[in-house]
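Starting off, we have a lone chain in the form predicted alone, written out as structure tokens.
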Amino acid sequence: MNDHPSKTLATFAAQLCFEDIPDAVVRRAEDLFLDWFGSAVAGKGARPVETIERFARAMGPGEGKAEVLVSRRRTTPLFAAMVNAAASHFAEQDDVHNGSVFHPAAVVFPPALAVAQELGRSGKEFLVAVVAGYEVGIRIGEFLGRSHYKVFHTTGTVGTVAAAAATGRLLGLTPEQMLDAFGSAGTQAAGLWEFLRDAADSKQLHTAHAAASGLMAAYLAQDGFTGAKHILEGPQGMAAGMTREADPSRLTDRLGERWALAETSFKFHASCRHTHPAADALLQIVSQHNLTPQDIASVRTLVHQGAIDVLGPVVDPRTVHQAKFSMGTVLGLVAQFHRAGMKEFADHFNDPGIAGFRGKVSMELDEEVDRAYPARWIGKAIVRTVDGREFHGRVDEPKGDPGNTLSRMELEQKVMRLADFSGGATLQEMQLASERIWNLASDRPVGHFLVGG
């Protein structure tokens, strides 16, 4: 039995080397970086993101080596990480790890990229830091479990420590310093789901805070600032205050053998991941039976409790972003357009037909689906048509999961659509970024992607 899992996990993050990481995991990390890059660019013009960028511009230096993607300016790593983290969590297209119900990219890549640019670190060093952040964050999410997610936005809480791990690896922290960084990060961990009820902007604040606070924790540790040594499992640590079911064994589960990063899923629909299994199941039905929304009298979605907890409060979405957490809206778009992408949400989320379809959709707790969650996100839907027919759809791996993943061509198409939608980058710029990302595993400095020089 490991009596100090926080230390074991911190030591792993501090000592991870490029040679330790299998090639397939490195390739997956590159894929995830491109996916994140597209999501970050897609945040350009979003009101909450632009608000955070104005704050960063007012409070932070107007020059530095770290780039802010949405405004194409440079500043210090702290403020670049803050804005890029907010930007990448707006479009609801960033990645998710099923078992931890955690969006690693939005909190790992922003500090890692900013610090790598500031320090002139190589692509290899950047990728090692990213892997460290993913492995740490995912395991802490699994450790805190389902009861944590019921109240806390795991990406905001766990993400703070994941950001510290990625930053700390780039700073070359010792295992002891990394443990201090975890302690300082964990004591700042925050993020509550209540914002969804009010269509508030807090989701972007969660990732901005996590990325910036984790980065700060690592820099402080480098300078001798100490943190709690048992911040995860201690009697007054994160688990004690944030969950009822902590499993410390998950923190060190096959470290160096099981690569949790490779288990991370891409998002196909531009909505909360809890909607995706049912959306894919409905898409299966309407495609096979050539149904239109007008043909459908009702849709029963059979879901896990986490979906009910997060999506249940959103019954009358007032904004595009809140609509992405509305099961009825997502399924209405899928029934009408066979996809729930950025354009569909922006142009049609509150159309009379889509609003009317919401009333046809219900969520019901399903024992099989709930038992499988969060390791597997099974999608089930039952459609009853206006003429009395009944159709059942089932998806065991939603589009984007590791067993039903996006190819590199599909990833490129996705990020091109995101950039085109927001106007955050040209097609040529995204193509060049893609080529650089596919060849990131080198000793050359990471450099800049949209800011010249």
Second form
Protein chains: 2
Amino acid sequence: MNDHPSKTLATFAAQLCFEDIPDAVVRRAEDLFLDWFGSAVAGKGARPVETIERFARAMGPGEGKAEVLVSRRRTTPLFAAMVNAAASHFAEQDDVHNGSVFHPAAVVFPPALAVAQELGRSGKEFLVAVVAGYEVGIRIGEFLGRSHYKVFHTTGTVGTVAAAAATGRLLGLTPEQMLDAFGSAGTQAAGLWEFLRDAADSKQLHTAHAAASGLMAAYLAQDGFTGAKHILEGPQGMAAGMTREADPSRLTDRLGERWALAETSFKFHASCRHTHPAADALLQIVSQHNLTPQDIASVRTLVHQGAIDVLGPVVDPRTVHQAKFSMGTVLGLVAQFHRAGMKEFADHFNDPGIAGFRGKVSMELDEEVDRAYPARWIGKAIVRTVDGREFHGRVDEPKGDPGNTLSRMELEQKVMRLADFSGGATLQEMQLASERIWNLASDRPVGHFLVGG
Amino acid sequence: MNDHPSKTLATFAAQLCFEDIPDAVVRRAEDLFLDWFGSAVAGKGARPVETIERFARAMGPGEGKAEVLVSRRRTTPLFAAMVNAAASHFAEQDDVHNGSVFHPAAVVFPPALAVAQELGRSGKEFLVAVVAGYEVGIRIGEFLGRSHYKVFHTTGTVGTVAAAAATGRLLGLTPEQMLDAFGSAGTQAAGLWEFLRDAADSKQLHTAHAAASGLMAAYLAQDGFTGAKHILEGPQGMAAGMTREADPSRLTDRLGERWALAETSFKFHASCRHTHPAADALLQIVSQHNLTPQDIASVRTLVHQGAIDVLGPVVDPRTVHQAKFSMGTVLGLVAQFHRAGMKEFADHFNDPGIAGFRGKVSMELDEEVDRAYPARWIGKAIVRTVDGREFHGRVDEPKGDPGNTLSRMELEQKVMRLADFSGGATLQEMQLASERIWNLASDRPVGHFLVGG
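Please give the corresponding structure for the form predicted in complex with a further copy of the same chain, as opposed to the form predicted alone shown earlier.
Next comes the full complex, this chain leading.
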């Protein structure tokens, strides 16, 4: 079999070693793990998450080696991955890779953690698997491109293969088996944006599905189950069915030299990432000019097409979750509180002042912003005040992006706020988790975090 | 919420009652159940099926109320549905609905049987759920049309919603919950044809995935988990992402009057359905003119585009399974044995005579055949003999189609051959199963078939 993009990528994932990965990338993987852990704990008590957890309890075993964080119980890796994936994609605080518009953490960490716990794998082995999952998933997201994202939730679709890569690395798959795992994962790739229109619960189902399907694909491959060898770029593969603009060169872009994981952004606001650039631009204006919401007559946000596609349908949010996809709500919270965190959403998303602010906010396609996207997420906003002044705000990199990242202290504060908000873990437990994660790159087993080991 | 196609279809599935269904349709549902049962038993020992069963054992509970037919054990409905769905799509002997190019049995019966066993539902309730699954799945397959099938395995994609419909009816979902179940199922819809090129194992994974995902969607809906309300026809739904020619009127075509289940065909040859029309046309020629394979210089088959898309890539089959997608192999077996059954494939698919015959067979797009497809699958073949004669064969309805169907005795013989071939059940067990299935329409629980109740 000749080399081809799917095979090259699968071989990379199967052969990646700890020694191949630069220190800074390992450190960033630890950062992303803590950030993910906070998001997973933040899902506790969320109705869609708890519903999936009840299904896992009804259908899956009541014991095992993998922990379900929100319920502090153990089961088999399939169900732990499923529930933890659902949980970590609820608060809209999990990470995002700009260029691929892909949320890697929610689909990579759940299967990696569950399988590492099942197999007693070391922190180093776990980190290698995580890096494999990120590098694979991000490149496939870039490969499928913007036309894929118009209809498909990339995190759900690409997530299956990213989950298979991480699981497969922990299982020690050969390159051939890894390619089979990609085939079985990619042929289960699914996730449509249609649910946004109804504020339905599908987002957590997408990550649960991706994590579980990808994990299954890798286990099957280990046991000899074969898959399509060109699932990504073949004439009846993912790109053929699910996008109009695939660029196969992206699949193998500087493998082993470029570390896409390190390009991943942390979320600062607790909303859909498409709202962040404009939110930071507005924050700049209201801070500099000391404006209150009442001072503002209108906010024109200048955005990329993807923002219009995803946020456009959300005009009258009826739930906290839907509000996170409402540009007007996010900007209202920022104007009022100078932040749009979990607490601001939960307590104020539908306050009369916020609901009224929505009507002041509009989105317009901006050529420069759209051209830069998705490599860079530029934020532009134009505020007109009730007394007739006009202010222009601009950010070239929103807070949390690699060039404007969160420090380890800011990350610890973020995850403690998340745990505190949901009651998913005590501050002491989060402090202990942080310390363990900052020292993860060792030969000791990853072990358990909230369910005694 | 106004009426719209997804809602109308979901309401039909939720409200269907035994009394609504004509007797002839109930009888046909029983026929299809026995036919499915034979296919499920026939999957015993098949490597891809046994691999999925080992995964189910590793990840799922070792006890429950739903039976896994190939391994004669019980577990939760999720895993029984998953494994039985994989098993019943292996032998290529499960049913097909021509107009939708959809194999309903493999994705409808597994979740319906598992959930009926879990909940102790009656034979009548089971049959109602099955009819709901067929009517929903077939109409969605017709809605997505031929351009969907070019890249996507309709049984895998549409199968998620059909499985949700059957499961949801047994769970007694309200119309609103059923619509949620459709949303959660449709957003997990997946299955790409790419695997055919490599003779990979994905086909059984597709039905396993559809059955498990659809079952999960219905259970989640019962517990309040919401889904997109226009998952089929919405601007970011299945049709938007996965086809270029959706016709929403097909979704609600004569609901309650037209019974699509009764249009479903039984398979006579043990090969991909796309080979059957030409196989029957060749059978007509060799029977009428008493030809042996050695008499034949060439066979031109005149086919629809879908046959070329699916069978075209398979030029040199290396496995029995791949041979079932090889027009040349199927026609070689028919010319030699006057049938292409499980046994002929297993023992002879790569005999020198059969392999040599492949080179004599060509496929050509035929305008009449293509225009009639998929409503009618016309078979045409032109044989040229080594002594220069030319014969034209034509069948308007291949054996097993509604107008040329199998009798109950022929069905019993078929499933006994299937059980005998795999060793999945004794002839006595199959006889008992047949008798029970011919008397299924009662208030008694469906019960268990191979694992003592």
